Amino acid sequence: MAEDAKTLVRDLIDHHKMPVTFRPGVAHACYSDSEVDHARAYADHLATQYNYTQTEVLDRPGIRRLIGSDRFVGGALDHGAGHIHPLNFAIGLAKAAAAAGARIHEDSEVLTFTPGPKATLKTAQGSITADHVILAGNGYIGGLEPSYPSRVMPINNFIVATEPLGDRARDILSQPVAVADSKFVVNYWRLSDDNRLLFGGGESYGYRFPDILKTVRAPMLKIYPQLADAKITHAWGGTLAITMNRMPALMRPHPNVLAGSACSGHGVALSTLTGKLLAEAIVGDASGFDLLASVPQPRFPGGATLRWPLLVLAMTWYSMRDRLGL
C-alpha cells in the first residue's frame, strides 16, 4: 500500500497535468553511529523481507557530500521516495474534484455533527443532511466525533524559507533531495525550485503558535551555520495530527460514517491513498479501508482529557534528549 500511495500521487499529477514536479530521493541523516547501524539494519530488512532495494546507506563522507553539513555521522538515501510541492498538489486535487462535480465550501466550518441514517451537519449558516459522511479534518477535527480524540492528537509544526541562495544552494544540497534528521522532534528540509532552503522543525501543542522564526531558525543554523547571513523571507505553520503508532487513524465510528486522518507527517502520500480507500469503501469495496483500519490504533495515555498534558510532558522530555544528544 505504501508503494501504491507513491504511484497514486505520481499518476494523479500526470493525469490531471498539475504544475507539480516529483523529485526523487529522501535522505535520513543520523547523529550517532548507533542510528546509522539502525538505518543499515532497516535497509537490509526492507531488502530481504520486501525486496525493496532502493535504500543506500551513507557513511560520514557520503552524507557530508549530499547535504553539506558536518553535523551527521552517516545516514541513508531512499531513491524510491520523493518530494513534491504539496500546496500545488492540493490545489491540483481540488481543481480535479471540482471539474468532476464536487462542490467545495472552504468557509463552512461544521460546528455539530449528529449521526444517524441521515447524518446532520450544522454550520453557522445552516445545516445539511447526508447519506455518507467522511470525517477528514485531521488536526482540526476537534470534538466532532467523541471516539476520535483519544487516538488522534493535534500538534503544530513550522517551516521557514530563506531568500534564494543562488550558487550557494549546491553547498547545501548537492542533489535535489529532501532530508529529515533522526531527532525525535524532527528537522526536515529541501530546496525550492528557486533555490530557497525550506527548513521545517519545532512543535507546539494547542492552537497557539510560538515565534516561528525563532523556533525554526535556531535548529537550521545548528545544521547550516554558513547560512547565518541568509535572510528568512517567509515563515509559516499549521496543525497536523499524530497517532501513537504514527499510522493513519482509519475508523468507522457509525455505519454510514468513515473517518480518516492523522498521517503523522506522512500525509502527502498516505492521505492521498486514504482518500482513495475512503471513496472505494463508500461505493462498496471496503477491503483496502478495512485492512488499514485493522492496524491496532492505541489510545493516548490519559484519553481525551489528560492526553494533552501528558503529551507535553513526554515531548519536553524527548526534546531535552535531543538537545543533549542522547
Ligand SMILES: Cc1cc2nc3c(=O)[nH]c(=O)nc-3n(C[C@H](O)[C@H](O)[C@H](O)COP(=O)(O)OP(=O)(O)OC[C@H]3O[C@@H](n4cnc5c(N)ncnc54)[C@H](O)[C@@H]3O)c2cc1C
Second form
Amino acid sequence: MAEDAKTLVRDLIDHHKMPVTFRPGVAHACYSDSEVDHARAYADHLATQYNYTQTEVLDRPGIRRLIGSDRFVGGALDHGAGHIHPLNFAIGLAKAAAAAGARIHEDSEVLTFTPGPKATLKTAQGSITADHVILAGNGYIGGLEPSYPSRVMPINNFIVATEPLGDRARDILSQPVAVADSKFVVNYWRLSDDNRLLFGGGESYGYRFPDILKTVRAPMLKIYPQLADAKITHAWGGTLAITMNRMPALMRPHPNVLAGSACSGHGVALSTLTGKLLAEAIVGDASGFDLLASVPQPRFPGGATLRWPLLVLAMTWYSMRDRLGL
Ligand SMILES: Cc1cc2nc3c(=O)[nH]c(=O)nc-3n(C[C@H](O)[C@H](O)[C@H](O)COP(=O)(O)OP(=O)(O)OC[C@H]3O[C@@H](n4cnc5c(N)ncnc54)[C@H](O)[C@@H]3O)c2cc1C
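Based on the form predicted alone presented above, generate the structure block for the form predicted together with the named molecule.
All chains and molecules follow, beginning with the one already shown.
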C-alpha cells in the first residue's frame, strides 16, 4: 500500500499536469553505528521480505559525500522514495476535484456533527445533511467525533527556509534528495528549486506555537554550523496528527461515516492513498479501506483524558534522550 501511495502521487501529478516535480531520493542519516546497523537490517528486511531493493546503505564517506555535515556516521538512501512541493500538489488536487464537479467550501468550519441515516453538519453559516460523511480533519478535528481522541493525537511541527544559498547549496546537499535524521524528534531537510534550505524540526503540543525560528534554527546549526550567517526568510508550522503505532487511523464510527487521518508525518503520500480508499468505500468497494482499518490501532495510554499529559511526558523523555545522544 505504501508503494501504491507513491505511485498514486506520481500518477495524479502526471494525469492532472500539476506544476509539481517528483524528485527521487530520501536519505536516512544516522548518528551512531548501531543506527546504521539497524538501517542495514531494515534494508535487508525490505529486500528479502518485500522484494524492495531500492535502499542503498551508506557508510561514513558515503553520507558525507551526500550531506555536507560531519555529524553522521552513515545511513541509507531510498531511491524509491521522493519529495515534492506539497502546497502545489494540494492546489493541484483541489483544482482536479473542482474540475470533476466537487464544490469546495473554504472557511466553513464544521462545528457540530449529528450522525444518522442523514447526518447533519453545522457550520457558523448554515447546515447540510449528507448520506455519507468523511471525517478528514486530521489534527484539527478536536472533539467533533468522540471515538477519535483516544487514538489520534494532534502535534505541531515546524519548518524554516533560508535565503537562496546559490553555489553554497551544493555543499549542503550534493544531490537533490530529501533527508531525515534518526532523532526521535526528527530533523528533516531538502533544497527548494531556488536553492534555499528548507529545514524542519521541533515539536510542540497544544495549539500554541513556540518561537519557530529559534526552535528550528538551533538543530539546523548543529548539523550545518556553516550556515550561521545564512538569513532565515520564512518560518512556519502546522498541526498534524499521530497514532500510537504511527499507522494511519481509518475508522468507521457510524455506518455511513468514515474517518481517515493521522498519517503521522507521512501524509503527503499516505493521505492521498487514504483519500482514494475512502472514496472507493463510499462507491461500494471497501476492501482497501477495511484492510487498512483492520491494522490494530492501540489507544494512547490514559485514554482521551490523560493521554495529553502522558504524551507530553513521553515526548519530553525521548527528546531528552535525543539531546543526550542515547
Ligand atoms: C511542518 C510539517 C511538516 C510536515 N512534513 C511532512 C513530510 O515531510 N512528509 C509527509 O508525508 N508529511 C509531512 N507532514 C504531514 C502532512 O502534512 C500531513 O500528514 C498531511 O497534511 C495530512 O493530510 P490530511 O488531509 O489528513 O490532513 P490535513 O492536511 O491536516 O487537512 C485537514 C483539513 O481539515 C480541515 N478541518 C479540520 N477540522 C475541520 C472542521 N471541523 N471543519 C472543516 N474543516 C476542518 C482543516 O482545515 C484542514 O484543511 C508535515 C506536517 C507539518 C505540519
